[in-house]
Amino acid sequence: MKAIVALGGNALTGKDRKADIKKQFEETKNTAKSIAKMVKNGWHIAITHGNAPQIGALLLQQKTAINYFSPMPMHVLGALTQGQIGYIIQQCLLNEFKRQGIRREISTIITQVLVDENDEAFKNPTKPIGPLYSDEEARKMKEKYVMGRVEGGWRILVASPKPLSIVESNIIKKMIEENIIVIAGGGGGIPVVKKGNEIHGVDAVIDKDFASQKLANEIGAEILLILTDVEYVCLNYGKENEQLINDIGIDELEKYYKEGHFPPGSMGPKIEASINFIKNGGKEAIITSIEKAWDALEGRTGTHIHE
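Present the coordinates for that one chain in the form predicted together with another copy of the chain.
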């Protein structure tokens, strides 16, 4: 069976979004234990992941170094974080495999994701990223970036266009079928647009759940497993009448989504990605916590979304 495992930020940095490299290795080691259970049981998987804290760190470094270097564009920073995070996951997973006597190979694939240059998102960038800037710093940054006012200062705002297709999905599919564990589509992938016959990087951030769904459908995965910090998706989350969802069809889920049960920027994209996965031929989307990944896959917990 083929699955895409989409790792949320806390799988790599824990709750501390400013986790240093040592902490990142520690957190990823725990995540590796959870993934190893799937692999041990014969699953073919590709792992996708977010990159917000890591790209934030690079942006902050660039901010302090602005007098020495022209800042790198966002798409190149995305490539840097894919290398960094892929390496950390790949090494932690390999060590966990050795510990458990699992003989499987692991590889990180630098992944580009095609977006539409006419995507509505580019007209009005709304996603804040990176550090806070003072009024004066923001004035400088406005030469290169769209800046938005937030509490305490300014932040860079980028567009978050929808992914159209994964440039390297054919390669990723081949590798998974060769029994290799693939880490791909990190940070939602490096956003590229078509210019005539060519592709070129653009400054944007693709939602990692949307990119994971695209990849899952393109490689023909049966399962999209979205790992986050809660074991179940809930209706009326955090309220008195909160209700766990165990098992749900996409029509019912879509109704709840439209009623506003799942906030944008958190559970919303995961729900939308899950619905799209099923609509495009996927068998089941599962949303659960990192610790419960294997139990959820075995059907003992988590929110299961299907036709």
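What would you give as the form predicted on its own, now that the form predicted together with another copy of the chain is on the page?
What follows is just the one chain, with no partners and no other molecules.
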């Protein structure tokens, strides 16, 4: 079976989401144990991941060095985090595989994601990222970024366009079919637009769940496994009438989504990505916690979404 394993933020940093490098290695070692179970049982996988803490740290470093170096654009920072996080995942997986006697190759692909330069999101960048900046710092940053005033200062504002296609999807598919484990689409991928016959990076942040779904469909994955902080998706989350969802069809799930059960800032993108995956030919989307990944694939836990 072929699957996309989409790692949530705490898979790489722990629940405090801090970018301390020692903590990243510790948490990724734990995540590697769950992934090793899938590989040992014959799954062919590509791994996607977020990058919010890491890119936030890079932006803070740029803030500190603003008087010495010109700030780098967001798309370059995205590439840097893909290499950084890919290295950590590769090393932790290789070490875990050696412990368990698994012989599989692993490779990170710096992944570009095509977006529409006319996407409405570019007309009004609203997603704040990175640290706070003073008025003086913000004036300098405006040479490279769109800046927006927030409580306490200024932050970089970026657009969040929908992904159209994964530039490297064909090579990722070939590598998976060659039994190579691929780490791809980090942080939602590097956003690029077409200009004539060329592609060029743009400052934006693509939602990692939407990018994972797009990659899953383009490589023909049967399963989209989204790993997050919770074991189940819930209706009325956190309320007295909270209800776990174990098994659900996309028509019923879409009804709940339209009723507002899944907020945009948390479970909403995961639900939308799961629905889109099934509508575009996927067999099943599963949402569960990192610790329960293998149990969910075996059908013992997690929220299972199908046609």
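Positions refer to the first chain, counted from 1. In this text, rigid core is short for the largest set of C-alphas that superpose within 1.5 Å between two forms. In this text the structure is predicted, and so the values were computed from the model without any measurement.
Undergrad: If the two forms are fitted on the core, does Pro73 show a Cα displacement reaching 2 angstroms between these two forms?
TA: No; that C-alpha moves by less than 2 Å between these two forms.
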